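The chain below stands alone and is given as structure tokens, in the form predicted on its own.
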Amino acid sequence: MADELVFYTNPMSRGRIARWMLEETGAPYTTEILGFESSMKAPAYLAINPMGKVPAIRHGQTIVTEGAAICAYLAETFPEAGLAPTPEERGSYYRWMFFAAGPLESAATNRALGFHTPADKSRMAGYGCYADVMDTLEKAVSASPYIAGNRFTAADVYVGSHVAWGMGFGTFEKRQAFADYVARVTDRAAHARASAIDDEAASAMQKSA
């Protein structure tokens, strides 16, 4: 159909952001699995994402990548869920949103990888620093009860996931907010959901290898 929504995804990556927030959309989806090194490097995905990872969706004729775009996208696309900031949340949703897809994902990421910027090179890295950025998302779950206020958003889909696995892989350090923060948002069907959905993924992947 026109407006088929499909998804692409490994169940051991960062599309089980997506999935999360495909299950909280309550939007009908078909699931495309893809392996690392086969299918997600093959021609035919790569006319999807030339960056041969997940996740992916197909919207019809549309498509988007990168998670922190397919929350955003979903969140829009499909307002009876109740995902999109209101006009008083917009400005906080989208800056924690892409806080944590550029800055906070940066230095988590160089930490895992045993880099750590040189104070007097600070300036040149988008994040400055990693105990600038812990700080700073410390600030930013402890405001308020969300991420963008009051309410749950796919903004905090997006920031949740980051946090979560973070303090689960030890990219993040483990202060008292981060995990109220990580209670709060992932107590909800839809995560319980697409929790399950991809660990059977990945346990049947396992199984097969």
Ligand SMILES: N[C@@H](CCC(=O)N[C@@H](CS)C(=O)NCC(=O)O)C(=O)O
The other form holds:
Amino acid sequence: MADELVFYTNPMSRGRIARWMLEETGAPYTTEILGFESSMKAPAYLAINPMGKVPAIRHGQTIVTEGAAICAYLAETFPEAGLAPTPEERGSYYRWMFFAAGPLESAATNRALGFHTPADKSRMAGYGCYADVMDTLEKAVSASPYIAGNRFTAADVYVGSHVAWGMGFGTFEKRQAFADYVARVTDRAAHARASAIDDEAASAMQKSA
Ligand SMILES: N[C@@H](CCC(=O)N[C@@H](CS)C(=O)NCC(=O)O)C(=O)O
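Having seen the form predicted on its own, I'd like the form predicted in complex with this ligand now, please.
Below: every chain and molecule of the assembly, starting with the one above.
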């Protein structure tokens, strides 16, 4: 029997990245929706993710947290989906997935919170400064149709989600290359399915609040 796959999320969160990736795999999974101030901080969930944050998955006895790790784990665990990198794609795949999880996420979050790296201290910050991160991202999404080459991989689920969110929430500059990349990577049935599921769950939560 296949290992049970359980997805812990909130539809108004980075859990949407993992939902998209789960839908891409085609693997059956069950969803546990958690409330931010309630079940996400309860002992049962803290045993899964001591950070009290979503997303997380449990696959059999294996727990994976962190959106990027979930994307990479699912791509390797369900190779039939064809979203893990080939040897030729591997370098760019990991490079840009880690870039998005580290420098990109930190630069965008700090900026949104009003923190700007002092020019003489950018050497200390892993992301240097926001402007360099945006310029680097633009080069990365323009170098090839997809972030790791000529075909869609799990790295596009992760990087594409960040770019789409950043543009939507105004934490990224609105550059044409970003909009074009988002349009390319989100034009997929799994993305549409995942969005519909989370939109419906979000509206049900809002109605019952
Ligand atoms: N580094 C984590 C961040 C996860 C995260 O911050 N999730 C937010 C929602 S978008 C959360 O669960 N916040 C609840 C809280 O911190 O109380 C990842 O990339 O998955």
